[in-house]
Every structure is written in structure tokens, then in C-alpha cells.
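So this first bit is one chain, no partners, the form predicted on its own, shown in C-alpha cells.
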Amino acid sequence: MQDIFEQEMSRPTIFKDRNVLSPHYIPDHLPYRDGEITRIMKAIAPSLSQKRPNNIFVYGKTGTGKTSSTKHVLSRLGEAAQKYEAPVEQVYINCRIHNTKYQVLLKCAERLCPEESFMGHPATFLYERLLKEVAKKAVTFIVVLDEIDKTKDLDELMYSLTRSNDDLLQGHIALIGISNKIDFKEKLDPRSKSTLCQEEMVFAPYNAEQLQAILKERTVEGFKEGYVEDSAIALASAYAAQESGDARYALKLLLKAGEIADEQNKRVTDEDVKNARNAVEEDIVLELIQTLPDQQSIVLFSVATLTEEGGKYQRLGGGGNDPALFSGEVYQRYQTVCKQWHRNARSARWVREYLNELEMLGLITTELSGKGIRGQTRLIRLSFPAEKVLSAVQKRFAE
């Protein structure tokens, strides 16, 4: 039997470089983000002349180029610091992974002192060592906190890092916070908000025309010439524009459609994009559920179990075959699941907040009830098949 690896390496492919189709790829030029990149560069440029830059807060929906633009600026800053021999250091931290004050301080200390091991030391030691190293090197240390809203003790972390400059005789610490949640800063402690949000910028979603231009650039780099139909690019762009202008979604669609076409060594067509859409949406949902906080996952699980069983709204005849749920029954099921899973149940107010978060992520939809129901309540609908949501949540808690 022919070796599978040899077979894979020898078969023809329509791809030139799959990597450029990844949402994580940072191109040399980011279309339609020149203005935002210029603003970030101007904000941190004072660091090159040993002046303290302002803290920056960048927000916008997923796939609007926030992270790519920031990383692009950091790369340019590193080149400039080397050229002008400026004492500038930087660290990029994904707060979905490093989501506590301790973990952030640990990453900062390891970046400034890569030859040392700090594991096991308390947060106070890490903080003091961080300040000592910044002052010793008289360096401007730029800390980028991506998905900053995922940090559990964020106010405490912000207060420590932003107030640290008051204790530094030499050097500076500056922050760049990135969040997908437009209203995130409103939840910050007033002291944290005033120090973090010195300079703010919003990344607007891409429209269909912009997404199409982005995909065309990546197609030239990622596929062999003539293997992607223009109509397929236009369709993928249109689908992504419907999904809040998400460029990551557009790239995932194009890559998946390319993989489907590549199996048959043919051109990427509209039909491949249509087939890719279902697979990509399912992948995105499963990936999203895997990263939800525990309490949101339990609320989503409660919605999914009730959807499978059929809620009171259906049993009362208010929705026919419409799988809508009353908010009250969701809260009751949530309390039951918390007890079964040995978790502390939060108040109804907190569950309403979790439902808002899930709706913003597109996992559920909600609306106020109409006529025929006593009073006015919130009707909740699951946006994806209940069995898939249940499987994803159960897998998340099994890990």
C-alpha cells in the first residue's frame, strides 16, 4: 500500500500558500485599516524618544482587524526601536489564555527577564521585580492585553499597572487593551476606566466590498492562478458581510471552500462556498462554546436542554413549533443544573446579563413576548441545533 504521507505530498493541489488564508496571518499591508494603524502608531511613537505614551483602548467586533493592526504596529515599532537604538520593550498577552493578574504579571516578568524562572513567586514579587527591571533598563514597556475583558481580576490588574508609573523614577509602562465587546469599558471601575481609556478607537466592521478586496489579495497569494472564480469570492464576501463584517469568517469560508475544491483538484466555485458555510459556522460555534466562562456555559446548556424538551411557551400553544423559552424557566433550569454540577448559582440579574452576552455572541436570540401571554416576559431561542450545543458544552466540562 502506498504510504499516505507520500501520497499526500505527491498529489496535485490548487493552493500556493495555505498559510496566507489563515485568520492569524499578518500581511505586510492591511487594507482599509491605514487610519487606525496610523492612530496607534502616533499614540505609541513617544516611546522612541523615552517619553511615556498614552494607554490605548481598542474595541470592535470580531474580525475587524484589531489584533492584526496592533501586531502590525508592534512589528514596526520593534524595527524603529532597533534603528534608533531606543529602549523599548513589548509583550503581547492573550487574556483568554492568561486570564488573571498573576498570569499577566508572570508573562511581563518573563519577557523582561527571559533568563530567569519566576514560577512559584507571589504576585507582589512579580510586580516589584517588573518595576525594578523597567527602572533599571530605563525602558518603555508596552503591554498589549488582547481580549482584555476575559481577565478575571481586571480592575486590580489595571490599577496596579497604570499606577506603577507613579513609582517609577525611570522608564514607563503603557497599556494597549483590545476587546470585542463595545460596552466593555462601561463595566470597569471608574479609576480603571480613567487610566486605561486615555485614548480610544473603534474598528468598524468591513462591508462586502472591502471584504471582497481583502479576499482577492489573499487569493493571489494563497491559490494558484485561475483556481478561484470571482463569483465565489463575491459570495464569500457577501456571507461574511451578513455576519457583522467579520474578515476572519470570510477567510475561513474561502479556506474551507478551497479545501473542498482541492479534494477534486478543481476551481473554487459558488457551490463550494455554500458547502463551506455550513461547516465553518459549525466550527465557529463549537470553538466559541469551548471558550465560554463556566456560568455562561451553564446558562447555554440550560437553554439547549429546554429547547430539546419543548418549553412552556410551546406547551401553552403560544409558539406552535417555535422552540421559544420563557426567561423564568431558563433561570429555574439553570439553578437545577448548577446544583447537579456542584456550581454556585448566581442571581436572576446575573443570568439576565449572561443571556445578553450569549445573544451578543449570536448563540441565542431574544425578544419580548407579544399578546396572549399575561404580563410581558422575555422569549429566548437557541440559534443552533440543541444537540450540537449540548455536545459542545458537555465536552467542555469533561476536559
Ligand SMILES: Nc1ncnc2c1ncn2[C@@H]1O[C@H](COP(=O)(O)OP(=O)(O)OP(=O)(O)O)[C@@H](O)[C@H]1O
Contents of the next structure:
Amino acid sequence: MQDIFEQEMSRPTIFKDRNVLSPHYIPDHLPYRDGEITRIMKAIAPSLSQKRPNNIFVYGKTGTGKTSSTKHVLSRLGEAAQKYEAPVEQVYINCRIHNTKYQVLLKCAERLCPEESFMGHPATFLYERLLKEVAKKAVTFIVVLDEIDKTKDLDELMYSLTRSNDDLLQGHIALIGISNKIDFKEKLDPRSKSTLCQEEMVFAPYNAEQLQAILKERTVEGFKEGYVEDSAIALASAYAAQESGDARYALKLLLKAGEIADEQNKRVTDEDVKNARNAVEEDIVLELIQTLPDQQSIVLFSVATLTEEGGKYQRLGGGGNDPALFSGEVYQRYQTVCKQWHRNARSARWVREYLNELEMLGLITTELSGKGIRGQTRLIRLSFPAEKVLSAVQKRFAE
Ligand SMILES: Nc1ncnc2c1ncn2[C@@H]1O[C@H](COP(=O)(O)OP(=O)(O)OP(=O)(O)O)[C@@H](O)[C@H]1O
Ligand SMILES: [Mg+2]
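The structure above corresponds to the form predicted on its own; please give the structure of the form predicted in complex with this ligand next.
Then the entire complex follows, led off by the chain already shown.
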């Protein structure tokens, strides 16, 4: 048994440092973001000489380096604060995880008073404690709210944090909000908007050439020399440029292609990138399925079980191996599944609507059948392998 582990450890590999390709790794150098990094640094530099920096709102599409660039600036700020013994404190909060005003205030209070426990205290207590601490230490406290659009009571949070500066006789609180939802700003209460957006920064998507340079840098660090073909890097960059210039997607492709090639301990080629793209796409779809609302999940589940069994259309000899389904049989199966899972079944009209939504998400395709088979009816096809869809839906309901 031990041999399996030993074999794994002594197996030849094309990776030099796989960690470098992980989504959590922050490179020392971020190509094409010098301008953005400099701007954020300039904006928060006044904190070092005890002046209140403007609040900053950073936005741009997913994978454009917002989080990495901001974290980079925070670590430089931390170094400078130490060097000059400046009273600057900072906290990085991901609002996808800490998604209420209470949780954000809690994180802030915990950062400033690490030895204290705030369990069970109300928000007002946390707020007062936070102000007291900022004033006592006369610090500038930089609060980074990443994925800020995920905060449930954002207007209240904004209100508290900005009112704080009026209540403070000494010290300041400054915000950096980050979001990839372009319309997020418009949805804010006007007062929150003018508070948060004192300064704005937009991160533009990367083009294929830039993505190529980013991937090349990572390849040098992550793979043994000569194990990644240039054309494979170019192809991964081209795919990611199509996906709205997302560097995270480009890196995912590179890592996955690397894993595929690594299995055979060979160079990474275009073919591996193509296969990686399918695999990554599938991962993304499976993640998407896990966020679907109940009813849509049940409809999708019905489509997937029928597809696995082979629908009536196939049994009637329509389209050979084509596992297309009639909308009628999908509705019947949906009703059965609802009964089994103790959910209320909606009307056929609603189910048609859910099917439209699933089609818009690219999970199924539909078309009208040719005349002949029961007049004209809607044919439904699953876009991904049934067993994968089934396991993703089941996982979702197990949560
Ligand atoms: N200029 C760059 N150079 C090197 N790597 C980069 C660069 N920009 C982004 N990356 C890498 O791409 C990935 C995504 O970057 P990051 O998390 O900063 O994006 P983001 O803009 O915060 O995206 P999201 O809106 O989805 O949170 C990270 O793994 C990061 O290391
Ligand atoms: Mg981010």
C-alpha cells in the first residue's frame, strides 16, 4: 500500500512549482497593472502622514487583477507603515464570506483589538468599540471590502462607516470597495454612492497579447523548462481573451492543460489546451448548477434522468442516437420528481419558463421538431453529460 504514495512522490513531473499556477497565488510582479497599482498607492499614501485618504471604488470584469493588485498595494503599505512607524492599520474582508454589516464590523473590531472576544455583542457595541480604538490609537484604518456587491445591507454599512469619520476626533477610517458587477454602483443609494466613489478605478480586460505575457511569466515559474509549447500558451490566451479577458480563466486553462500533459510526463501542446478548455468549461457549468434555484434544478434533474434513460423520441426511432426529449415527457417527469422530493409542482407554463432559463444559461438546447412526430413539439437536449449534471444537482440538494 505504501508503494502507491512512494510512486506518487517519485513520479517524474513536468511541474517545477505547481502552486504558482493556483488561483490563490499572488505573483510579486503583476504585468500591465503598474498604472493601477500606482494609482491606488497614491490614493492611500496620505494615510502614512495621518491624513484621511479618499475612499476608493475599484471595478472591472472578473479576472482583471483587482484583488491581486489591491492585496499587492496593502502589503507594500504594511511595509511602509512599519518602516516609518506610521499609525496605519488595514483589514482585508471578502464580502462573499462576510456578507453583512455585522460581520464586517466584527472583522474590523477583531483586527484592531485582536486579544478581545466580541462574541454575542450587538452591532452598535462593535461600532462604538471600533471608533474608540481608532481614536485611541489615532490610526488611519484602511478597510478593504472585496466583492462588496455581495453585502446584504450595504447601504447601512456604508452609512455607519462614513458617519464614523464625523464621530472621530482623532484617526480615520478609509474604504476600498471592489466589485466586478458593472451596474452595482448605479444600484447604490445616492449617498452611499458618493461616499464610496470619491475616487474610482476601472480595470480593463486583458487582451490576448497581454494574457500571453502573463501566462509566459507563470510558465517560467511553474513548469520545468521546455515543457510548455509557445503555441499552447498562445491558444490558452486566445481562449481567455474571448472570455472577456479573464486572467483567472487563462491560468485555469494552463494548469489543467499542464495536469493533462503531466499524466504522460510530456510537453503541453495545443491539444492539451483544447481538452483543458472542455474540462474547465465543465467545472464552471457544474459550479453554475449548484447555484440554481430549486425549481430550475428539479427541471434540469428531470431532463438529465430522462436523457440517461433515453427519451421517447429515441425509442420512436427519431434521430438515431439523439437523446432529444419531448417537452411533455419532461413535464411528467418533473411532476414525479416533485412528488418524490416533497416540493410543490408548478404548472406546465412555469416549467416552460424554467426551460427557457436553462436554455439561456446554456445548460440545455431546444428546437421545434419537424412535422410528423405528433405534430410540432419542442425537443429538448441536455448540453452536458447526464451523469455529471445529475451528480451536480444531487450535490446541490445535499447541501
Ligand atoms: N497582471 C497580472 N499578472 C499576473 N497574474 C495576474 C494578473 N492579473 C490577474 N492575474 C491572476 O489572475 C487571477 C485573477 O486575478 P484577481 O483575483 O486579482 O482578479 P479579480 O479582478 O479580483 O477578479 P474577480 O472580479 O473575479 O474577483 C489571479 O490568479 C491572479 O494571480
Ligand atoms: Mg477579486
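It should be emphasised that the depicted structure is a prediction, and the values quoted were computed from it without experimental measurement. Numbering follows the first chain given and starts at 1. The term rigid core refers to the most C-alpha atoms you can superpose between the two forms while keeping them within 1.5 Å.
- Candidate list L112, G171, A279, S68; rigid-part hinge between these two forms assigned to A279.
- Domain rotation between these two forms: smaller rigid part turned by 35 degrees relative to the larger, from C-alpha superpositions.
- A C-alpha shift of 3.2 Å is found for V285 between these two forms, based on superposition of the rigid core.
- Core superposition places the Cα of F384 7.1 Å apart between these two forms.
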